[in-house]
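Next up: just one chain, as structure tokens, the form predicted on its own.
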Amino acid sequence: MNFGFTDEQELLRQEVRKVLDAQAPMAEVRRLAETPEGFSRELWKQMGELGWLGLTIPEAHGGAGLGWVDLVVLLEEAGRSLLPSPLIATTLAAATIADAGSALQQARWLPRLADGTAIGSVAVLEAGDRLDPAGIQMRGAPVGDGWQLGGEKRAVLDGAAADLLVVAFRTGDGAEDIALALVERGAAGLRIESTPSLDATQRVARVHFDAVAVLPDAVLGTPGRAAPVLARLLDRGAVAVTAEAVGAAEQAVRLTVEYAKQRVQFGSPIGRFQGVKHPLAEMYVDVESFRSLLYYAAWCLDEGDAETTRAVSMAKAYASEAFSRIGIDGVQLHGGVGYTWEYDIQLYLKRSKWVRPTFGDADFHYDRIARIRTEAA
């Protein structure tokens, strides 16, 4: 068995990496994290056309058809380059529409998801720390044939800058009574707010419903029945997040060992000293171990394998706690111009605190394990 990414996958990252060496350069990169709305639209347009964005949406869509495996090539590219974009919202939109969406709201959608036409984005944390459905506290009121939201949900991925929102709702007291619908910018009594992040090149907002209506064709399958298709979107998120993290460490791991062989001291290179050399491998050691995790969870992603829940938390969780440690050795042994403004390293840093609680940090995904093998007993 064949356990390595096939020709064509390789030569996807090759192409990937060629296009963001060229138009997302760190000085880009950082250009970009200070604008108002975080990204280019004019990379987004060439992804766009390049057809990462409809990577993991159906042919008959205007998408590859490829599946999660292929999606993590690209994310670690861009996450390698720490690249800002929508790319992880609105891939989660356009999935969730696949998974549940009906014919004609996923003719509607999916080729403008695919060709970057339109953003999407995924509503589903609130006030509390829980990614499961029991998380979920906004109420969908009946109105006739719908359903009338008001509440709020936080860090939504890229929400400033999304014109469509899947967004989880309760449609009763029963764990598992959830619902997802479809929500248009634009809509009467939605208000969306940016809030700060400590990643300036990953934007978050806070999305504010007074009153907002949702009719029947604007709900994703049947109502108080979603709570599966939001698990696998949760599944999808983490693995997404996991995959940007590994391109990330990994580049963060190739600055660090960059700087030691510059950096002299006591008339040698700091890299020739065992106090650099055993942090730096043991960096190297947690990127391999979670890049392994992940490349499975992504698999049974792909295959609907039993185990990918378990999966799925395994490498999140293992990606959460690494990565933080990878992002402050890194800091460290730069020394104090490590914390400076014009050295790299810092970023990725910025980057490692993102990942931490996106889509489940690691106590949640341990807790989740836990519960998964207990069940299982």
Second form
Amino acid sequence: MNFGFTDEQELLRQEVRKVLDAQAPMAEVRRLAETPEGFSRELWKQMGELGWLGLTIPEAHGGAGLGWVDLVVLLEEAGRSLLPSPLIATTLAAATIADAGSALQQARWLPRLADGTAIGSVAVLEAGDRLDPAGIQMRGAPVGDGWQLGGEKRAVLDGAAADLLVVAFRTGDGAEDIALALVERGAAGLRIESTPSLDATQRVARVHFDAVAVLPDAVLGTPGRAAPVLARLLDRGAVAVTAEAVGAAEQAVRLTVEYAKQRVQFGSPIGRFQGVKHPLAEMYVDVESFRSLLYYAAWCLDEGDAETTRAVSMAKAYASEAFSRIGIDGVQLHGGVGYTWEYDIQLYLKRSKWVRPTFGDADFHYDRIARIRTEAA
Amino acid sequence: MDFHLTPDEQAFRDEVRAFLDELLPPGRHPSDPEFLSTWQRRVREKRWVGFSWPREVGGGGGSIMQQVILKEEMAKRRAPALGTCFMGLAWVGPAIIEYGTEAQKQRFIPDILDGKVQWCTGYSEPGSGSDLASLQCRAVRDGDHYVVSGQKIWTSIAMWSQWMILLVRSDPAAQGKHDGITCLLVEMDSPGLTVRPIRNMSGTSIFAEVFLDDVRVPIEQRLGAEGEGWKVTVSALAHERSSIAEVEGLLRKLDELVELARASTKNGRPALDDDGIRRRIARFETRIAAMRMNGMRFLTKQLKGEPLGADTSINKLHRAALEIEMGDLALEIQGSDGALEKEIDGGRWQRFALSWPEVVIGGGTPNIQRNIIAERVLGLPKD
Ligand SMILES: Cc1cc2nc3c(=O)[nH]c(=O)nc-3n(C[C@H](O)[C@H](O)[C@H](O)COP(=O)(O)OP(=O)(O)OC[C@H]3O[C@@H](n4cnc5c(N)ncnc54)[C@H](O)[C@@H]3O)c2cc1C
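Could I see the form predicted together with the partner chain next, after the form predicted on its own?
Following is the full complex, with the preceding chain placed first.
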């Protein structure tokens, strides 16, 4: 039994922290958030060179062939810095191609996603905001051996920057009749519309499909049989977002603790008052607890463990709920300065608003946990 | 990261399971006295009583991992306790092993292991609860005795105990409030010692007031040096492990809660079909899993030889909230009958819903745990 990180993983953490502290300090993050693209192409290139983008991509395709436990280390640090980058989007696209793509599809895309010359993303969610297969209403119209897609996908992570989208669509009326296809930037009929987020360090887009052609060689795996692949994609997404949430929430607590130590009122640092120190203690308890759940979920993903879905849901449910509260309490405990644009704590509150719904909010995941428990009995 | 057991650990787990299969086959009701005495004899033969203690003193010399496996397997089957001298095994014994003289070890440890005695804990006083170090019970040296006068309160099982581990103030002039405290081992039938049971809110009596009026305690019953009582007891309380056994207990409770929700109705439907109730149960399940995973992380630290520090307060807070909220949801699911004393299941849930203070207050209150985390982990100023 060992629930800790290896020396290599600790080294990775140090490296990531060092690079991000130097290249993406908060002033730089704030600057990037105001640029049209929202992230630094230069740093992105460097992330590719450092091997961060291909961390979980197989070695045969130019990646490091590591697991989700390793990725968690990277994402925690990215979350701590509120690093704006299409890292999660690209990792999820690559993982799905590695999971269900043909040898040809893998050889074509994975090396480019690994070195950052291509940015990937996943287009799943639609207007109904449902994450289960039934929520996928976009119907592929059969055309020759392929399909034609019409409709709209929402909350596509870094959609505006993406060179490649993994798109989920429906092939029939059966709940599980799901297919996944690769659609490239610039495809005829594809229009990508940026939708500004509350959290400016996080870019999302709405993607419009107007008779977009999907040729047979663009389909991942067997059309109509992709529901399990989609389910794994959503689990990975929830783990990735939770990993960033751990880093971000921990940093929000740290900022608030530091503030509580130096702000003096009634002749004492406010951190001496229990109305301040007890919420801070609760925040710490929560971060450590969803961190533990996250590590377990990542380990389950790597092991292909039967517990994976339940473990993922627990981590994301707890994180969605707790990080939201941490964002609010963090701002509140800062007093008036917490409400200013200048102080960083507000950026973490905004991040929590993005984390909460992305890949399922607390209710979505609690419902899944309840279903697993009551169906097993 | 790896949650798999090593082959040795697996072998040990299989040994425990085989033992449980033999003694606790399904359907066996583990409460008849004859069974319980066989059980205690057999687990003692296995050296699973005092399993973490060194073999020289009669313990089992189990590794940290083996202790966890043993506790976990036992809790999963709702096995009876390993040994009967609860406080002796939990902290009095460990304190004696660490600070006791050779004579004290020989005198006290075997009886604790064999369950021949019961120990109680005389720390809290009417004026000293959370602020335990302010305790006033006085001990004055008189030749080869201490003469003790004062009062203790909330002393669990005092009325059934033969011995008490007692904290007294031996030097009122000492500088800090943690100095000048001494730890004594006192016989409950000593002249001048009286016990008066206190009735608690569930109507039973498990704790008592203990009055000491010039009670003479021989100096060879002092544990550790004079004035070192605080250190002796603090280190003994730190013997509490990483809460993995508590997790199993909570999981069994959760199973029962799910069954209760299945069997009860709300708005004409099974309560288990109600979204609100389902989510609350899923939330408990998530908190319990968080405790387990936190426990695993603490355990990993322990296995690397790192101190646990204030980490255990995290799971104490989770456990406190779970004990309160799970009992409360049970009564809520029962509706109007939940407010009756014994209408459902003989009042089992009512008793559960009224007993959380044993865990929530007895082991240091949630506010105190929050102070510990805020001050020792986050480095906030003391209040
Ligand atoms: C079932 C049970 C069994 C027990 N068994 C034993 C036993 O065997 N031996 C023994 O010695 N003791 C025992 N105790 C006593 C137990 O350790 C004390 O009750 C506990 O430490 C709290 O002390 P108190 O009751 O004096 O409450 P107080 O310390 O008076 O606390 C009252 C309230 O004030 C809060 N509070 C106190 N100080 C602070 C602070 N600094 N900051 C914020 N809030 C604060 C507390 O959180 C609590 O909510 C037992 C208690 C119970 C309930």
